Every structure is written in C-alpha cells, then in structure tokens.
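Heads up, the chain below is alone and in the form predicted alone; it's given as structure tokens.
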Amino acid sequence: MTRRPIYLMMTIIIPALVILFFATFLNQGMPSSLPIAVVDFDNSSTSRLIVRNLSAGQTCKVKYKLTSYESCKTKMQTGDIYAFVVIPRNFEKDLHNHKSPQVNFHTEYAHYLAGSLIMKEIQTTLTTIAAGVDLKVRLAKGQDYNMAMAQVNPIKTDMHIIGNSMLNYSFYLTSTIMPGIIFLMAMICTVYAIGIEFKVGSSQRWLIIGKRDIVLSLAGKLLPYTVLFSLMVILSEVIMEKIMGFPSKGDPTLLYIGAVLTVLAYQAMGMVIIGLLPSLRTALSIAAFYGVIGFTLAGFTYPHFAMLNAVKPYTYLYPLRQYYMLYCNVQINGLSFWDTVMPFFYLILFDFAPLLVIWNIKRTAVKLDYERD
C-alpha cells in the first residue's frame, strides 16, 4: 500500500473526491432556471400573466419571446431551450367565454428529469391561471363564491411528500450514487490486489506469509481496505445527515452496519471476479462492467416492482440493491432492525461467494498459473 500510489488513490483520494463533489456542486437540490421560450400571438392580459408566472417560477426561465413555432423548433434543436409555449390569438376572449382555448407546449423529453420539471411548472400554471379566470367570470356573474369554487375546484386534494418533502433532487440522487461508487473501488480494490499478486508473481511469498492458510491470506490483505472503504462510506453517511441534511428517521448505527456488510459483499464479488478469472485485466474489465450495472438494478432510478420478472431475480446479485432497501428502511421509514432483517441477511450471504472460488485462487497463487497480459 505505501509503495504503490493507486492505492492511496483507490481508498483515499477518489472517494474524498466523489464526497466533495456530491456535497458540494450536486447539492443544490432540484434544477432550476430552465431554459424555455415563448410565443405570444394574442399579446392579452391574461397571456402576459402566463409569461410572467412561467418566468417567476422556480423550474423554468423564458429565455426567448419568439414569433413563429419554426423559430422554437430551431432553438430547441440546437439546444438553447428545453420546452416551448405557443398561446393562440384570441387566448383570453375564448377563454372569458368558456371555449377551451388550446395552448401547445413541446417539451424536449430526450433530458427527462428537465422535461418532466417543465412539463410539470407548466400544466401547473396553466391550471391555475385558467380557473383563476372561471372564478373570476363567475363571480362577475353573480354566483356565489363558495358556489364558484366547488364548480372551478370540484376535487381538493391534500398531498403529503414523504422522506423528501422539499422535492430535494440530490436526496434522491446522492443517497445512492456517492456510497455506491464507493463500493465499486472497494470491489476494483479488491480485484487489483488480488491480482497483482498473480501478475507480478509475488502470489508464493504472500502465501508464505500467510502461513499458506489462503483464508488468512485474503483477510490479512484485505482487511485494510475494508477498514478505509468502511470509514469512507460511513463518512459519505454522516456529511449526508449533518451537513446536507437529508432525511434521517431511523437509527443512523443500522446504516453504518448496512454500509460495512454492503463493502464486505463487493469485496467478496471482487473476490469471487479474480477467483472465476485470474487475468488483472480481464477481471477488472468484469468488475467495472459488473458494479456500473449495479447502479441500474439497484432500484432507485427505475423501480424495482416495475422491472421484468425475468429481470427482477438479477437485482438480487448487486449488494446496492440491498443496501438502497437498507437507506429506504431506515433513513426514510424509520424501521427498525427487525422490520428490514432481509436486507442484512442477504448481504451476509454475499461473503460466501468466495468459498465457490478460493480453492481456484489458492491453485493460481501456488502454481502461477496465471494469463500474462
């Protein structure tokens, strides 16, 4: 570890870094200020007022007040807007008279966290705008106003936002992805200081100096690193909570088990990789492409209950998976150790792995039977 700098760089260095750049560039919650434009053919009042409550919210901007729908299409094409709206001639007059004017908007759904924020501000303000109107024209008609609201607002609807009330898109995002690469250089780690030792072929002597006891070779070598990877992760946990200050219900020493069970389990895929495929190159390849797909099945970008039902058993492969159960159970429901035992235990299961390639790893130490690159 001291002779070699990508060690300090594999345990120090690159997962300081992911935690500086979650908590600092990626933690300005939802995006704002999004770039829209505007086409205003009826020029009304009320048309303004759409403009004007576009631009003051917080999602979208008008960057653009165009004239012709050729004009928005160009701008969208090379990427200056996300979204256009185009309000008809005659807007208000038909809507003072109950005709359902029709506004278009195109949203640009190939960024879809954009899109759907547009499309969301805009529905919204549309919405508002237009019953703020049938209230008024009823109410200029002499209907009642309690009578006028059940008309315009028939439904009303009390909405509750668990675990992320401030619609905080880095709650979401960084809960994951931060510890998650972090288990992924534990795994690399892992497969590197496997495999250099067959590379470099110094396997024999670091058996020797195991006692030629491969399980106490693996943990002396290890065990290092499932200490730093440990307390980097548990770190990435803690600036979560008390600086970032995302969601924390449950009890926070649940997490920090969850966190070393989920390093032991990709230190044992790491394992398992490097056991199946005694080749440096070969099983780093296999293990990057493994722990990238991870983030994918892991559930919290694409729902798990939604995925094929070929596709679900797969999810189970991937520590992530479980340790994003173990985020949800804990931080968010406030569940305690018995009320979310599964995903322990299945992260336990992962440290068995190993023992279906250790006699392979043993063979190669001794006999340097290993692929040179």
The other form holds:
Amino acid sequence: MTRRPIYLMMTIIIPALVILFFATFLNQGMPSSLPIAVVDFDNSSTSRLIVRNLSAGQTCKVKYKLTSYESCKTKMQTGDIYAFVVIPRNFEKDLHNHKSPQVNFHTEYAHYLAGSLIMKEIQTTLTTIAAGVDLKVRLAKGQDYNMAMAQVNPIKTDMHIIGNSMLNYSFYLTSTIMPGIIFLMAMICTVYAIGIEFKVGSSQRWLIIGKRDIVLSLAGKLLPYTVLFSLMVILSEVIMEKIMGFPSKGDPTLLYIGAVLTVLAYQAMGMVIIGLLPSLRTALSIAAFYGVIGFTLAGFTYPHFAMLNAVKPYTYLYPLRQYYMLYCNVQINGLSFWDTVMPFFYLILFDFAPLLVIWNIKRTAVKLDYERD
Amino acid sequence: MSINSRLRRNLRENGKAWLDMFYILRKELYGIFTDKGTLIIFFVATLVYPLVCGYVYNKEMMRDAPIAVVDNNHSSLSRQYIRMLNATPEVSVAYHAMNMEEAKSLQKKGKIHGIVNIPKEFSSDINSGKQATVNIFADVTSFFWYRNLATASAYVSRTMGYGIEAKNLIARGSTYNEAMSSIRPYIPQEQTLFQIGGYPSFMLPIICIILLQQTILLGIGVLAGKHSERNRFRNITPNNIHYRGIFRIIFGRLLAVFIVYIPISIYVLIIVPHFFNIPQLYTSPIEVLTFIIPFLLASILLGMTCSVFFHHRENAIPFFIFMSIPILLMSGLSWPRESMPDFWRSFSYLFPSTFAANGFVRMGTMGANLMEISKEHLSLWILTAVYLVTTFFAYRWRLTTIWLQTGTQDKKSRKHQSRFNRLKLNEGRF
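Next, give the form predicted in complex with the partner chain, keeping in mind that what was shown is the form predicted alone.
Up next: the whole complex, starting with the chain shown before.
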C-alpha cells in the first residue's frame, strides 16, 4: 500500500482536503449583503424610507440606485445584482389619496438560494413598512399603540427552528456531503485495491498469502482501509460537532457506529462492482458514476418526498441515504438506538451483497481471464 | 546568418508541422474511439448522467409538504387558519395532533416535516383586539421543509390578518375602499421578469456544465495515463517521428478532443434542457456555441496540463471525482459569490466551469446575450491562453526529462533515434 502514492492520496490527502474545504468554505453560515438595485421614480420621503429599510436587513444591500427599468434588467443580466425594486411615480401622493400604489420587485431564480432569501426579505421589509404606514395613520388618529399594533397585524407568526437556531445553511450541505465524499473515496479505494491485483497479475500471490481463502484475503486486504476511512469520517463528524457547532442532540456514538457501517456498506458496493467488472478502469468509471449520482439521490439536497415515484426505489441502492436518515434521527431529532434501528438494518444488509459476486472475484483472481482493455 | 536564410531553414525544417498535426489529430481520434474506458467517460457518462439528474429533479416545485397541526383553540377562526394553510401549494395538513408531544414524535419518525401550534387564546385574542400568536416549528433536516412552511404560514397569517382588520374597520364605519387602503397602503408585488423556474431549472444547467468539464479532465487524464503505460520510456507521446514538436502535439490533441466535444456539448447544453422543458431564453443556439468554445478549449488545456502528472490510467479517476462537488459549490450559483471566503473565491477562478456556468445559466434563465456575459466570455479566453502556456511548459518538462533520460536531447539525434525506434517497433510487430 505504501508503495503507490495514490493510496496515500485516496486515504489521507483527499479526505483531509475535503474536511478543510467544507470547514472553511461555508463559514459565513448564511449569505449576507447581497447586492440589489432600486429605481425610485418618486423620490419622496416615504420612498426614501423604503430604500433605507431595504439596506438595513441582513440579506441584501442596495448597491445601485438606477433611473430606468431597462438599466436594472441589464445589470441583472450581467450578474451584478440579484434583484431590484421599482417604486412608481406619485407614490406618496397615491398613498395619501388611498389609491394603493404598487411597489414591484423582481428577483431571479438562477441563484436559487440567494433568490429565495432575497425575495423573502424584500417581501417582509415591504410588508413591515406598509404596516408601519398604517400604524402611523392610526397613531395620528389617537389610537393606543398596543391596540393599533394588534389591529394592524392581528396574527403574529413565531418561527421556532429546532436545533438550528441561526438557520445556518452550511449545515444542510456539510453534514452529509463531507462524510459522503469520504464514503465515495472508500468505495473507489476498494475497487482500486482489488482491481490493481488483477491488472498487474499479482492476485494469485495475494490469494496464497490469504491461505487460499477468498473471504480471508478480502478481509485482510480491505480492513486497513475500513479502519482508515472510518477514522476519517469520525474525525469529520467530531469537527462538525465541536468546531463548527452543528446540533448534536443524540448520542454521537450511534453516529460513529453508523459511519463505520456506512464505510463497510460502500466497500461492499465496491466489491460488487469489481466483482462484476474485473477490468480496473471500467470498474472505476462505473463506481465513480454510481457514487456521484448518490449525492443527488440521497435526498439531502432535494427531498426524497419530492422525487418521482419511479425514482424513489433506486434511492435504497445508496448507503448514503441511510446515513443521512441516521444523521437526522440521531443528531437532529435525538432518537435512541431502538427508534432508529431501520437505517442500521439496511446498512448491514449491504454487507451481504458481495456474497453474490465473491465466486467471480476468486475465479478472476486465480485465472486472470477477464476481458482486458 | 541573415534573417531570410534563417526563416528558410526554419520553414524547411517545420514545413510539415501542419501535416504532423493532422497526423496526430487522426491518431488521437483513433485512440479515443478505440479505448473502452475513454468511451465510457466521454460518451456514456455525458449521455446518461443528465438524463438521470433530469428524472430525479422532475418536479419543479416541492408541493404539499406534510405537516401536523396542534389546535388548542378549536374555534371557527383556528379552523379557518388550518383550512387556509392546507390550501396553500406549499404545505398540506397531514395530521391533527392532540398535543405537542404527539406532533413532535410524528416529526421524529419523519411522518411530518413541520408543526403549527395554535394557542388556546387564539380566537379570544383576535376578538378582543389583541395580537394573537401562532407558533411554527420547522424541520431542519432539509432547507426545503423550512422554506415551504415559512412561506405558507407567513402568507396565511398575513392574508387572514388583512381580513380581520378589514372587518374591524368596516364595522367601525369605514368604507370598503378606505379600509383596503388603510390595511395595505401600497401593494408589494412580485413580478416575473423572466420565466420562473424551480430547483431543477436551477440545478440541471450547472450540473451539465460541470459534467462537461469533469469528463474532459477525466478523459484526458485517462488517455495520458494510458500513453504513459504503453509507450516506451513511460512517455506521454508515442515514439514517432510525427511527435517531434511540442506545439504540434498540443494542437493535435486539443483539436481531437474539441472535435469530439462539439456534438456532446450540443446534446448536453441544448438538447437535454429542451427535453426537460427547462427555460432557455437565449435567442439562438449559435450564441451558446460561441460562448462555449473557449470553455471547451480551456477545459481541454487544463486537462492536458494536469495529465502530465498521471502515470497510470486509473489515477485520474479518484482525483477528479472528489473535486466535482467542491467545484459545483464554488461556481457561485448555489452559494452566492459575495459570501465566499476570499481564498476560495480566487481559487474558483482557476476552473473554466465557474465562468461557463454563470454565463450559461444567465443566458438560459434571463435571456442574456453575448454582450451581457462578455465578462465571462473574455475570462474564458484568458483562461484558454493561460492554460495553453501551462500546457506548453508541462509538456516540455515531461518530454525533456524523458529525452534527457534516454540521451536524445539534441534535436537531430532525437530524430534519428525515433526513426530507429519506429523501425524497431515495426520489426517487433511483424
């Protein structure tokens, strides 16, 4: 193992780089001060109040004050702004004459996260100011403040976000992608470690060292990687919990056991792939293809619930989905072992998959008669 | 020696450079189409992957996320609130829980993804003119659950609040118009400037661009590894008289992959989005192609620069696979560019996909023309130039180390050597 630098790269360097990347890349938690533009055709005290308040929020910041709709559109198409607000002519006059003028705002959806956050913030700011105008009129009429407030806004919504009180977006991504890439590496490493024996033709010697018992040989070959990759995943979990401050409600040991089981499950899938396609390069390409689709299908970026019914069964082909469920159950919902036993069960089920192809691995190892490219 | 004679000598020596280049081009194309691993990466992956992603992200918006309601009030007002919540496209009330404990245990089991708790004094507060509060508990296991519940509950509270306020005002003798303008002095209105798309319209074009770049990098890495394994002296070029100048090797290889990727790009960037009905607002596909040419060139040259480090066919695969997801995040589309740490933002400029994804997405979703994405277009040409230089030095380094090792550093003897080797190779074959 130590002879080929690629092993060092796969087991230590790549996981370390992945941890480093995710620990530093999303450190801001939530996007802030995103540039937007305003077209103020009215230029009155109320319209200026709106412009000021748009900048006061956390998410967006008025970066350009433009004079035409067209220039805003161009700014958006060149990618300088994410949204713009248009305040019409005679805005204040219409306001006093009970004509209910419209304030239009435009966002784009090419930046999904930024677009949704900005839209929500602009909507809130504009509604709050509208309520403020209403409130001012009522106070001027001599209503009591609390009374007026309740009249203006009869139903208040209190948002409680369990576990993720700051609504840290990095948490949604990092918690599964970071271990996910390490799992992917574990699978690729398994394919590589077995495939290289076939490729250089040293598999017969490998079997002899393993007392001609294929199970013993495979275990001896793959266990060091199981240990290494499990340690790496556990390290990433500890970093997420202790340094990045992600929620941890349940017993972390459960998650650590889950991490070891997921590494084993991915190694099992690696064995299945190399067992079916003994040519190293083809097997690696297929393993990479299979593994990368897993990030889409695991359901942490795009919920399982929203997928097509025809697609849903395929998500069970991925240990990553079970790991994601386990993470949610243990770290976010704080369930105990017996309440979250199903993901464990599925993960262990994966380990039986190589039994289907183990004869083919042995046959290839002895005869080396697969189709080379 | 006069300039004229020098030029003449140069011409005499390099006059066949074009022919050499086309020879290399033909050889490389042959190499691509006869190698199973490269075929999988170049054709099967680009053919299948966008289709799989398109089918997974089939629904534009996530509708009717299941939530539970805890109604402690049991009045007509609280029931109205729940009905309105159920009617929103974002959520649907799946369970009426008796108390918070029941609702929380449902959430833990994953049956529901959000809880709305209506307090006991909800209707009495509203009727006595006090402000009533509704408590929302969002599920944090995915951003989508939070987004849907927050949008729906804010909308329902606002709309129902307007109704209550209007009723109160009219009861006190305001006219309908006065009441309406008092409640909403002005109307915040979201306008659709361009076609609104959901998550798939956002995600698929980015995935397509990154897929193109990553398959190019992978494929070239695998091809170079193959050359390293097969050729004499572990060289990245065959020992062949046509492969005697660095530039003819670079341009020959560049053109080979480029020719292969033109139809693939048309399929991945134009036909696939069309197939999945993803908004494509650009005026003509020619504009997309014009924009994508420097992206392909820069990606291929980046791949060729990196490829000198791969001595085996397989080594490129783990290396490029793990990078795909960080590259996706660094494109600045899913996570806004303004919020990235400076180091990673600068780092992201090394990848052609960063500029290409931004430009292509703006062409598709906002109908930007080539003028409006000229910044990205220019950056891609600059990257092409930069990677051409790095490829030159990388190839020179790899080739000269080998020429030095084999003792064929001077040009003339190298020529003889390779001719000699070619003859020997032919002898071996026959």
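We call the rigid core whatever largest set of C-alpha positions still superposes within 1.5 Å between the two forms. Residue numbers count along the first chain shown, from 1. Values in this document were obtained by computation on a predicted structure and should not be read as measured data.
> Quick one: once the rigid core is lined up, does Y145 have its C-alpha move by 2 Å or more between these two forms?
The answer is yes, as the C-alpha of Y145 shifts between these two forms by 2 Å or more after core alignment.
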